[in-house]
Amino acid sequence: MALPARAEIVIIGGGAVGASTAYHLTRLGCRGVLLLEREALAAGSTGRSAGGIRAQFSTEANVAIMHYSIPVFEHFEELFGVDISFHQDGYLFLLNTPELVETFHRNALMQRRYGFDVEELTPEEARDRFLPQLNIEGLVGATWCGREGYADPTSATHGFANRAREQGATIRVGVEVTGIEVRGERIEAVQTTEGTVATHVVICCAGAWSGQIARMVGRELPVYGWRQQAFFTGPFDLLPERFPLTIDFAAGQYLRREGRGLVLGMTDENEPPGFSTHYDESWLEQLIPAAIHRFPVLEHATIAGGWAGLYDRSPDENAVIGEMDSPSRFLYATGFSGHGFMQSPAVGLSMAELALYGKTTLDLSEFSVERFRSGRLIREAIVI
C-alpha cells in the first residue's frame, strides 16, 4: 500500500514509544498520523526488553512518568481490549551495603509521595517472605513495591498501535527514513524507501538510532546503541511459582519467572557502544556465577537460549524528550537506557501534546537535550 502523500505528524519508530504517541495523538483528536517503522512493530529494543514495569527510581521526574504510566498497565486489557500478561508481583532490590539502604529510604520517601506503598525489608524478610531459596549473605536490606512487576512489551506496542489506526491513525511498517527534507528553519518532507511524504511535524522515537535521524536535520542527540543479555532457562521448579522481579542491585543482575522457566539477566558494564544484537554466550561465565551465589538452587537449572537487544542509553541514563529549537517542529523521546517500554504511556501522551500544543500536563522539561550542552545533568541512579 502506497504511503499517504501528505501527513500532519510523521512518527519516525514502531516500538512502544511510538506507538504510544500515534496513539495519544489520535486521542487528543489528530487524524494526520502516520508512523513509519522499517521493520516490525516491537521488533528493536521493545521486543527485546525484560518488560519490566516499576515506579522505584531515584529521580521524581521518573516517579512522576510512573505515576501516569502504571494505571494504564493495570488497566491495560480494559482500556485497548489485549491482554499484556501484567504479573504484578512487584519489584524486589537486593541492598549490600548500608550506604545503598539509606539511599534507597530515601527514594521510598519519595515514591510514597506518589503512591506507592514502596516497603523496606531485612534481607530475612525478604527472604522468608518471597524467596525461601535466596542467599541472604552480604545483603543489609532490600526495598519492594508490589504494583510494580513485568508484561508483554509487543502485546502492549500493538495494543497502542490498533487503537490508534482504529482512530484513524496510518501505521507503515517495512519502510525505512532515509532523510529529512528542511528548507530555512522548517521540515518539509521525510523520505522514505517507499517515497517521500510532505510533513512540517517529526518526531523522533527511534530508539538507539536515534542520532542517525537527528543528524538528517543537522542536530545531535548523544544517544547510542548498548547491548543488554538475557537468558531463560528451561522448565525449573525448585522457586515458587511466583516471585518478585528480583534485582541484586550491586551485581546488575537480575531474575524473574518466564513461564515455567526463569529469565536472568546481568549488566556488563564493559560493553562498548554499538548496534550488535548477537547473542554471546561467553557472558554467561560471568552471568552463572553470580546468579549461582544468589541463588544456590540455580545450580540445577540448564539455559535452554537467550536474546541480545539495545538500550537507547543516554549519558546520565535519562530519557531524553523534548522539541529542538531548530528546525522548528523536530520532536525527539529517545535516551531511555532501558526504560521506555515501562515510561511509553506518559511518554506517548506528553509527546502528543508537546506536537498538538506546545507544552504538557507532565513537566518534562529537565529531559530536554538542552542539559548535555548546558551540563545540567540528572543521573538516574537506579539503572540495570
Ligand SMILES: Cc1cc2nc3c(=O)[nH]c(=O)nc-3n(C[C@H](O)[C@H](O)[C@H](O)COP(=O)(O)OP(=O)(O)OC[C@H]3O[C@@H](n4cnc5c(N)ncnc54)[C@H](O)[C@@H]3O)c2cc1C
Second form
Amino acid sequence: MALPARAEIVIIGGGAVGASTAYHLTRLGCRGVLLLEREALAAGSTGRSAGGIRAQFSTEANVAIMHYSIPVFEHFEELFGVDISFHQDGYLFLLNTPELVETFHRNALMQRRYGFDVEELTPEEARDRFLPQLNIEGLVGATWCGREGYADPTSATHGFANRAREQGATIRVGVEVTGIEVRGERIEAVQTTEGTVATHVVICCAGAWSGQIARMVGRELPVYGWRQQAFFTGPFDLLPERFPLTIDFAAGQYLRREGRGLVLGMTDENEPPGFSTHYDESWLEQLIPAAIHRFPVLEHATIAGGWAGLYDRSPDENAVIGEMDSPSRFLYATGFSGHGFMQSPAVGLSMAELALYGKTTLDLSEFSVERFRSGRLIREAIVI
Ligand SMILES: Cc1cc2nc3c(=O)[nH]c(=O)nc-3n(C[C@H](O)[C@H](O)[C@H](O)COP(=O)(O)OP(=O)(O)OC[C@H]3O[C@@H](n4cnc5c(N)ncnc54)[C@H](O)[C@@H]3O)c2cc1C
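If the one shown is the form predicted alone, what is the structure of the form predicted in complex with the named molecule?
Then the entire complex follows, led off by the chain already shown.
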C-alpha cells in the first residue's frame, strides 16, 4: 500500500515511545498521524527490554513521569484490550553502604509525596519477607515498593499501536526514513524507502538511532547505542514462585522471574558505545560470580539462552525530550537509557501535547537537549 502523500505529523520509530505518542496524539483528536518503522513494531530496544517498571527514581521529574505511567500499566487491559502481564511484585533494591541507604531514604520521602508507598527495610527483613535464599552479607539496607514490577513491552507497544490505528493513525512498518527535507526554518517532507511524505512536523522516537535522524535536519542529539545483555535460566524452583524484581544496586545486577525460570542482567561499564546486538556469552564471567554471591542457590541453575539489545544512552543517562529551536517543529523523545519502556505512557502524552499545543501538562523542560549545552545535567542517582 502506498504511503499517504501528506501527513499532519510523522513519527519516526515504532517502539513503545513512538506507539504511545501515536496513541496519545489520536486520543487528543489529531488526524493525519503517520508512524514509520523500518523493521517491525517493538523490533528495536523495546522488544529487547527487561520490561521493568519502577517509581524509585531520585529526581522528581522522573517520579512524576512514573506517577502518570504506572496507572496506565495497571489499567492497560481496560484501556487497550491487551494483557501485558504486569507482574506487580515490586522492585527490591539491595543497598550496601550507609550513604546509599541515606540517599534511598531521601528519595522515599519524595516518592511518598507522589503516592508511592516505598518501604525501607533491613537486609534481614528483605530476606525474610521476600527471598529466604538471599545472602545478606555486606548489605546494610533495602527498599521496596509494591506498585512496581515488570510487564511485556512488545504487547504494550501493540496495545498503543492498535488503539492509535482505531483512532485514525496510519502505521507503516518496513519503511525506513532516509532523509528530511528542510526549506529555511521549515520541515517540508520526510523521504523514505517507499517515497516522500509531505509534512511540517516530525517527532523523532528512533531510540538509539535518534542521532542519525537529528543529523538529517543538521542537528545533534547526543544519544548513542550501548549494548546490554541478559540471560534466562531453565525452570528453577529453588527461589520463590513470585518475588520482586531484585537489584543488587552496587553490582548493577538484576534478577526476576520469567515464567518458571529467571532472567538476569548486569550492566557492563566496559562496553563501548555501538550498535551491535550480538549476544556474547563471555560477559557471563562477570555476572555469574556476582549473582551466585548474592543468591548461592543459583549455582544449581542452568542457562537456557540470552539476548542483547541497546540502551539509547544519553550523557547523563536520562531522557532527552523536547522540541528543537531550529528547524521548527522537530520534536524528539529519546536517550532513555535503561528506562524508556516504563516512561512511554507519560512521554507519549507529553510529546502529543507538545506537538499539538506547544506545552505539556508534566513539566519536562529539564529533559531538553539544551541541558548538554548549558551544563544543567540531570543528576539521577538511580540508574540501572
Ligand atoms: C537488555 C535491556 C533491558 C532493558 N530493560 C528495561 C527495563 O527494565 N525497563 C525499561 O523501561 N527500559 C528498559 N530498557 C530500555 C528500553 O528498552 C528503551 O529505553 C526503550 O525501549 C526505548 O523505546 P523507544 O521506543 O524510544 O526506542 P526503540 O524501541 O528502540 O524504538 C525505536 C525504533 O526506531 C526505529 N528506527 C530507527 N531509525 C529509523 C528510521 N530511519 N526509519 C524508521 N524507523 C527507524 C527502530 O527500528 C526502532 O524500532 C532495556 C533495554 C535493554 C536493551
